[in-house]
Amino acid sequence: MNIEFTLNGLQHKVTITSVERAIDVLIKQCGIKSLAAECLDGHCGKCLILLDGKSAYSCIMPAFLLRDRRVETIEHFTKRHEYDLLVAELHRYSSQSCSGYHSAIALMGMMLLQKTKAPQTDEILDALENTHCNCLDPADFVAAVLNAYQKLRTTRKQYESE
């Protein structure tokens, strides 16, 4: 069956089978490199995508659910100023690096910076739970997101006043 969906801002048309998972389509047919099909049951979080702006585990999602939806992966954000700020703050606050979960952690941070006017601690912690990363101290993630948000807010005010 053929389906169409928007992936990282671009329209995609793919052919899928009824048993195919979203992660397989995104990796094999769309060339997404940031996803990993590691646990295949939604426990590790390395397959996280944003589906219409909300986090979803692509390894347990049937591919047909992508039809007519908006899908974003971390590749969508890597060229943005917000991404650079967030990654710098994650490096600043995190005492341990977690390369295996970097994409999922950064994606959840970008989701928060994109969808909320002022992220709150509880929603930041909820977003981190989706990654299932044990290397990152939740307080570090909260601090990094909040500090990135403050820097973005300051930058936006400077542009508005010019």
Given for the second form:
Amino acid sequence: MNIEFTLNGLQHKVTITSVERAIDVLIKQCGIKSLAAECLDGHCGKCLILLDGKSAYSCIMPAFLLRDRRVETIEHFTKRHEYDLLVAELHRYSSQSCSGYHSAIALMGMMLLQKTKAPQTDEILDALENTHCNCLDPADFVAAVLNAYQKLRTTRKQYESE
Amino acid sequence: MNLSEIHFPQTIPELLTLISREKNIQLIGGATTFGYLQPTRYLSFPNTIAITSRIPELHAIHKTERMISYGAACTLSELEHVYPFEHPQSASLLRTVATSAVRNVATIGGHLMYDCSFLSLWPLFACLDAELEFRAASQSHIKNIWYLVDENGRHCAAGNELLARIRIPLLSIDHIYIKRIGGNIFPGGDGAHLVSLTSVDRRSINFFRLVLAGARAFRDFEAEQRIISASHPLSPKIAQTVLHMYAESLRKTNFWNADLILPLIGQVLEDLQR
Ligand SMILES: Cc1cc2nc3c(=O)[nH]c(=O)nc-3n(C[C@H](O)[C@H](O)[C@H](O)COP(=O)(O)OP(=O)(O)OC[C@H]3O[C@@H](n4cnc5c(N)ncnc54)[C@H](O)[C@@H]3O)c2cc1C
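Form predicted in complex with its partner chain structure, per the form predicted alone context:
Everything in the complex follows now, all chains and molecules, and the chain you saw is the first one.
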């Protein structure tokens, strides 16, 4: 069947069957490079996407569930000022740099920065839990996200008042 | 590789027509059990599958003075701020179900209808006397959630019927006790949850439920009746009698690991004695 969905802001039309997983369609048909299908059961977190703005594992999701949805991967954010700010904060707070999970962690961070209200600590920890990354201290992630959020708000306020 | 015909019905009547026409149809909520349980690269489904999540009616949450009802396609995350999950203990229980990336997709319908075991939220819904509204082309019926349990305590989800809504009477709960025991809950294993709810009116207990659920589900209606209308705090004599009743029926039904569970039931009763 043919399905359409929005991927990183662009409308995509793909042909799929019932047997395909969302991750395979995103990688093979849409050329997404940031995802990895390592576990196929949502345990490695390297397949995280945003589905209508919320986190989801694309490796356990059948491709047909992408139909008419809005999908974002980290590629959508990497050219943004917010992304640079988040990565800088992550580096500042965390002495450990985690290459295996970088995309998933950054995607969770970007999801939290999109919020209109400052994210709560619980929410930030929930988001980090999705990645199953063991090397990043949760407290560092919380501090990095909250700091990036604060800086973004200040920048936005300055921009608005100018 | 078996290719299936995929349907995205937009209304309940459309879905019911499909169900009555197709014998071998599988309903799909968030599909998280399918993607997780199939270790192969390619997924396999029956010949026809119907996705419930595009039907607006199955997403609606209604609340009246007396009850709340959720459409079966509401995701677990969508239920985070509604009854009974605004209680801290129930909220913590909800957050133990996988991670938010699963809860954002998994539906409450799929959670309750997963037929290999009773998943984490099931015993809470059973304690709350949740009623399930099933729809089929020719009829619809409302059944107590306990109807999903067969005489051996196993899950017996009803074939191709659509679970459309879950209705829960709004109760004011004074004591909530939730404890997880044993190993895994999903996809299987010897894990179970003990959930107990109590409400007290003046100095007597007017509502008490205690449900154990994992691979099997257990509830002792008689022991519950003994506690209801007893005075609060509970007298040691009633607590002893009730504990004895639970011990007897747990052993009779051969429920998993009574020795582990009895001290927990004792703890619930002890709480009511304070
Ligand atoms: C990584 C991971 C970790 C997990 N950890 C936990 C855990 O710790 N605790 C826990 O309790 N659970 C856990 N789960 C299980 C999770 O709760 C279920 O996968 C989820 O709730 C199922 O919802 P779904 O909408 O995806 O159901 P689906 O997979 O779509 O369906 C499940 C079953 O329900 C049927 N069904 C779906 N909707 C309806 C309907 N409206 N009417 C009739 N039948 C219907 C389907 O035909 C199928 O048989 C975990 C799952 C994953 C993937």
